[in-house]
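Here you get one chain, nothing else, as structure tokens; it is the form predicted on its own.
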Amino acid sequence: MSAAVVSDAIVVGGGIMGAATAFFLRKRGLRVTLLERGLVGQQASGVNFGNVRRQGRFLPQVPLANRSRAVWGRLNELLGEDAEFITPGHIRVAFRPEDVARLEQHVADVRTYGLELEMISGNALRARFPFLAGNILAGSFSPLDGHANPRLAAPAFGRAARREGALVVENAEVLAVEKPGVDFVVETRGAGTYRAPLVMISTGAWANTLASRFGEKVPLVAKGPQMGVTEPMAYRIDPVIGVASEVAEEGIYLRQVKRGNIVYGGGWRGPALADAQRAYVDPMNTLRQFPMLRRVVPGIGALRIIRTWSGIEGYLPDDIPVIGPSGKVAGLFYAFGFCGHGFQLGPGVGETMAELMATGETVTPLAPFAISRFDKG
């Protein structure tokens, strides 16, 4: 039997979380390995709708996201490699006056975590976006926010580390994560045994096996975002696009590309078995999706669907992910359920994760994210 691989910290999982917790814990100068059971991307981190923006985030959760944008702006500089990252800004609709005073005190109520939005009503919105239908009745506009390339982020931030000297194992299924003594033992099927005083759990909608061997078991689920993309028209749309509801079916977003084709997402979530490495598009849902695209940008009647997709997302009841150090066991930490909502955050979280892992403690705030909310012991 060979002998462990030793080093300062352990991430198990490889997503943008993961990816970039290993990235910036090098940069701290630890020895990191990054275990990831298929690639490094290749779930969440590499499906979703590529959004990045801080405005309609749990309140608590905004100083984590400015953090996150700030690396954002300098991820060319730090990875060496262009995650199409640009920022056209960020608005959210509105199409009912209820929802107009939510958006409102949204404005109102991030303005004290420093981030600034613009209220925009009536003809004023449609003069500056065209493209948008006539019945909306105002939006908050983010200007700083925007959208990159989720097929890129997660393995440029891999990558990154493994340059930086992180030993990053990919095709490594972790079997099981132990602490016998002072270091965790980690085992994986056929890719080796690793040995560190420090492991983090970010894992996505695989998270509550290894967290509920330590006592710490959540109600986690999988569910799968519907998404999709239009043949390729005039390119006219530049800030991404979100409908601020509460009725779930209206939830939908959308971007433009380049090249001219709308990204869109929302809605309904479809079905995914975590197990089975699977998730669904509803068809259904694409015919739900589709109607309140149209409610948004008329223009977008005339389109193809040229395809659809879906992913493996965990979600948490409270829709509020789980980040920071363990609750019962001295070394271990998390970094996983994000909801759907977590693309934004990745470079944010792997800065403040490493910042804990090296020094035992952060400039951002975690206390909302425990885990130990969820203890009903």
The other form holds:
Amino acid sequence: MSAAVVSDAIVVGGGIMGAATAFFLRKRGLRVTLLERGLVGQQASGVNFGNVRRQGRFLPQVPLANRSRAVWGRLNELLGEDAEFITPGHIRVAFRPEDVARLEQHVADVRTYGLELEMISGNALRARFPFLAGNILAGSFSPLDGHANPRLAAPAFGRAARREGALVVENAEVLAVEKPGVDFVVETRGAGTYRAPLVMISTGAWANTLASRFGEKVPLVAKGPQMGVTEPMAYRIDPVIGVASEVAEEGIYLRQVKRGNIVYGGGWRGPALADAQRAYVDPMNTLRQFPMLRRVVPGIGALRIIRTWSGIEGYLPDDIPVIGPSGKVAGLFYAFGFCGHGFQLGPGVGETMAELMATGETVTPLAPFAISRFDKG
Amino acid sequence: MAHRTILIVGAGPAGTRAAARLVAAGMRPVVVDEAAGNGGQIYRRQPAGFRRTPADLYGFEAAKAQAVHGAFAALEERIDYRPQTLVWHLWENEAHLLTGERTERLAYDALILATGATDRIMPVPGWTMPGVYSLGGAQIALKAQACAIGSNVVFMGSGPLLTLVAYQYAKAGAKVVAVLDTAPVSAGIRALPGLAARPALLAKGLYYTAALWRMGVKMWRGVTPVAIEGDESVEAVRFSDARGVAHRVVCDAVGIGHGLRSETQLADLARCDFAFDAIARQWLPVTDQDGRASVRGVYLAGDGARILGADAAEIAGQLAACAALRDMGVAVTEGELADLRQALAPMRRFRAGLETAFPWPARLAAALPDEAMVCRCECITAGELRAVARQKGAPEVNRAKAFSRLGMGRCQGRMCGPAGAEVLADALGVPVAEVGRLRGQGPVKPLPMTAQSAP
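Alt. form predicted together with the partner chain, vs. the form predicted on its own above:
Complete assembly follows, chain above in first position.
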């Protein structure tokens, strides 16, 4: 067998988390290897909704989201490519008084985390967003958020990491990660052996395969978002729109791209076959989404949809990801299980994990996301 | 025997013969078809109120058309026929149907896909201009509505449809300015052994060509299309002939096409295995000789499985029905199967001959100028596709789609897919089989959000 390729850090899994981490590690001067089973950004990172949204998150996640938003703002300059990131704002709308109350509480809560939202209701809401349905009571508006093209963002990080000098190996499925001594040894299927003192596992819905090896298996399940896109119409709907509701079926979200198509998702999730690497949209979910989309923006109700798609996302029972160091093995780090809300966080996770791996600490609080929270007892 | 639901998608020659065979076995299949009338594209019915004779409409094929129409009419009481209905998705042995704005689910025990084909288009600069039609579209305008696509028409491309449509236009009194065939004369000679498998069809093809000569239509072989020109609509076609001499032909409409491509989206949504077919240069569902797909209970027949033409589709429809019956435990004699298989064999040889005579001009994709449109729904040019292949790293078509939007529009790659794959393969310097195929996703065709589920 040929000699192992040696670097300072190995990132296993080239989704947006892994690709961004590799990029920022390289920016810090580490020799980095990124190993990706298929192509960079091909799985959940490449097929999600494309939301760059900070509101509506688990509160302790807001600092990380804020950090990520700052990176999004510098993305073109950092990557030298355009991932179609625009900031027309993000609005969460409510149809019921109790949902309005929850939005108001959230607006107050996130302010202490440095995120300023604006509550808008009644005629002011309709004057500003005339396409919204008349029976929407109120919305919380996050003016500096928006959306980007998920098909472009993670691959752009991968290419930028390579330009910065990272070794980016695609079609390199990792079979085993071992730590026989100081260094980790990473074996791939026919794409070489790699060695480094630092390893990050960011393999999304497939993370348990490697985490189990270190006694850190977590209750991770794969699900598929139910996405779709309409035929194009004149560009009218600038903010990203999401519905705040406790009823799963009502939780629809949509955005219009400059090209004119409306991208949407939400409601029930669908089956994701992690082993087969395929996820599907249940046509009944598509039909259930139509009245929910019309309920929010009646004017799009007569459009036709031209495509649906899904992806394989990893979900954890508390609906928050695993981000941070291993609880058991020095030099091992994780970033996976983003429960369908990882895209916005990707660039920030990359910067934060690079900081943590390179220096041993980070200014962004990660304690709530520790993998050790799943330890028994 | 317990009631079984057999769903046939498509009421053309394959679907009709499949339904007839099932009815003969005492079944009552459901036949779903997008068109208002049965017959498929080849034996398409004229709209109500039109009174052309079968001979006017179908020419040499009038007797066959009448036979297929008659066979279907005889079934109507004994099948559940759903015209103007689209199967927009398949999910867990249920078909999702759309009729008008009403959707419903139909559970099936067996599914026979007889979904036919569309034109295969090789782009040429200017092909998206008003006045340019596919050959099939030009034919339908004539067959269904008795309309010509223009007053001075050029037909350009290759395949049996090229001379047939030109002949039909000329016969109907339209001015056919030129027939420009990209296939060289030598290819036709090389193809003769294969074409000889069906002498009658070969003779018909020669007849159309001879008739066009007699009518004074200019015909060129071995041309290289250069551009379709015009300000707001078609004004001329530029091409170079087999010796490389440049020509410009003034016209106001162009029919283009290079044979047919199978409509395979439903087989994809049924999760059937596909394999690259070197003759068709298309990824096709894998079937056994009787039409069984890789997924249990799914069968394919007709041009939707493999382009063999209408006569073969009639046989393949019966074969697929026999296969479905056998798999359900209904007796079908070996003799019947053997006869059908034997009847199909020369058609496969003929098909190979046709692809030799009228090859898909992959070289033209490689030669397309960067500014030529490939994906007309999303306005993606050959140059943009080449750029993502070379700069962003797109080793296969789905990655190229993700980066460039090629195939993301209303047609979902049904029109631009074949040419897009060739442009990509050429840019990467690999055989076209290596760039794979676009993954199918529902809906099969655009689905209105006003669609209401049936109670």
